[in-house]
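In structure tokens, the next block holds one chain alone, the form predicted alone.
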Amino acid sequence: MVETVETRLPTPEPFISPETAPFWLAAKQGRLVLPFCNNCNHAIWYPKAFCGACGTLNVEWRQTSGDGTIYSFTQVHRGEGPYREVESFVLALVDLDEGARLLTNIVDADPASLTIGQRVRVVFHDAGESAALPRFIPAS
């Protein structure tokens, strides 16, 4: 289940480019989607018009579950720019069950309850007129 919450995080509206734009437009309306490659089925991240793992142009955007595990995870005590004035976050790798690894936060939980390996999910914070930013909560 995808769902857009409200966060204590900033929620900075990001750079849209065109390479970008498909993942920002779907975020805005509560999908995390990803660029596939059709030839071996490759989950590309960061998106790009071609695959990093067979070289072809044969790619298309596909919605995913929004499920992961924790790859790996901090607490950041002293953030930059819009994050400057927050006490502390989590900063995360979460690896989606498609396959591509996501640099995210961790909301709505105690840093000190996450593990690596714990199953995640999908929230949107919104982050203006084009996009919303995915972040993740631990699963139930």
Contents of the next structure:
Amino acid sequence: MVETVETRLPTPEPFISPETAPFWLAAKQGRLVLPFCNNCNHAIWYPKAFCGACGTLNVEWRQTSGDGTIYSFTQVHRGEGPYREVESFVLALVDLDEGARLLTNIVDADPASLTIGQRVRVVFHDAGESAALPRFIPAS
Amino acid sequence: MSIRGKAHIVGAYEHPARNLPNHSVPQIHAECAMAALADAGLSIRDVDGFFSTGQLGFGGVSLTEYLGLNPRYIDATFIGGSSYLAHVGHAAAAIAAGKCRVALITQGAKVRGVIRGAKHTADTPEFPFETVYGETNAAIYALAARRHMHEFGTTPEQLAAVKVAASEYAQFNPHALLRKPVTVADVVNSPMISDPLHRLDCCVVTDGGGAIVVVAPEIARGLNRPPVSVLGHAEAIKHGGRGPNDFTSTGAVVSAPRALAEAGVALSDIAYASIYDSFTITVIMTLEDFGFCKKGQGGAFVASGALGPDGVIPTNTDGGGLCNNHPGYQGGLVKIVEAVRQLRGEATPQTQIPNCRLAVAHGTGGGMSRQASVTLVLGRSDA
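Please could you give me the other form, the form predicted in complex with the partner chain, since above is the form predicted alone?
Then the entire complex follows, led off by the chain already shown.
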């Protein structure tokens, strides 16, 4: 299910290269895709055209479930750059069920209610013409 | 093949200033270079190897022109705050191989009053997937601290004990940016930066720098200063390139035992430790990874007073990055300088460890997502 949630967080437009454009374009369409290794099946993070786990260029884009669990999180009170004016926000590491550990934001949740190990699912926030930022909300 | 005893630190200097609004960055390098060479009793014309991070201008070359150096060996390794510890190891290896005989390592930085913005470099592959989410140095280490608390029961008060120990040393350092001793309550009641890290869990931000001179044994023999031997050096790079990175350990797991093995000394022989302290959690994890205590016990270890003058391992006796100095977000060079002071018997009298013969200096460059750990084992000539 595609879900777009209004957010008070900045949505900076990412730097997009031909190597990584499919990731951002899929997010714009409401899908979380990652490169997977055709040799060892490793889910590659951050997205790139190389599998460092086994050392091969033989990778392909595959769709993920968008479901995961919180590995760690922090409520940031001193943002920098585009986040400088934000009073606070949650930065988190989310372990996707497919095995990648993503740096992301948890949104639409009371920071005090979050716990390590909590289930979360992806949402997408538009960031320019050709991208959306995958962020996560608590799974209901 | 080992570098053990094949190179000696004969000059060490930490710029005394913490605010340098009227200096240029190369000017800071030059002041530090001349002071470290004067400490060694050498001339700038003696330098035939030059080591810097290469962040300024054209790699390391811009500074060689500024300083009028004609090195026959140059290294511009940049791995964040641990760069300078790597430079000492690289200089020792170059000297051992006969590539140079007098190696100069310099640092200079100006960051006070500069507002940090999002890091954006088109060719840096990881940035687009991290900066858009508002990651900061403190936030990345906060993720580590929360995970450490989750796995091992570490508490904010135990984190605070690292800062308290640093502040008790810093009161005796006339150049420290923060000289006032603080309590655990002061730390946990200071403003939250990125929970669970408070303002006083974070290192200081300073201008300044320093320099180190590493020379061949035959040069050291002709100088008046007590040489400090480079006994062991090891580097370890940790990242998520082969799968998810854990956020509860550092590269010291690999670099510390390797450096100690090269030096041929046991951890229990180490009398003093300079441990990179970008944040309080950095120290707890690194001490565990060295093996000063069991993994997960670092919080209780530091809270027991282990870092103090009478503790298991006196640490960061200059006040560290948490109180003394962390020039340009890179604390590695200052870590070496304080270890040299301790081994020469030239630390501030109140913090000098009696008969300090063996020390480690350890740097952690980068954050928790990816980092470069470098361990040096240094010793007196009789060690």
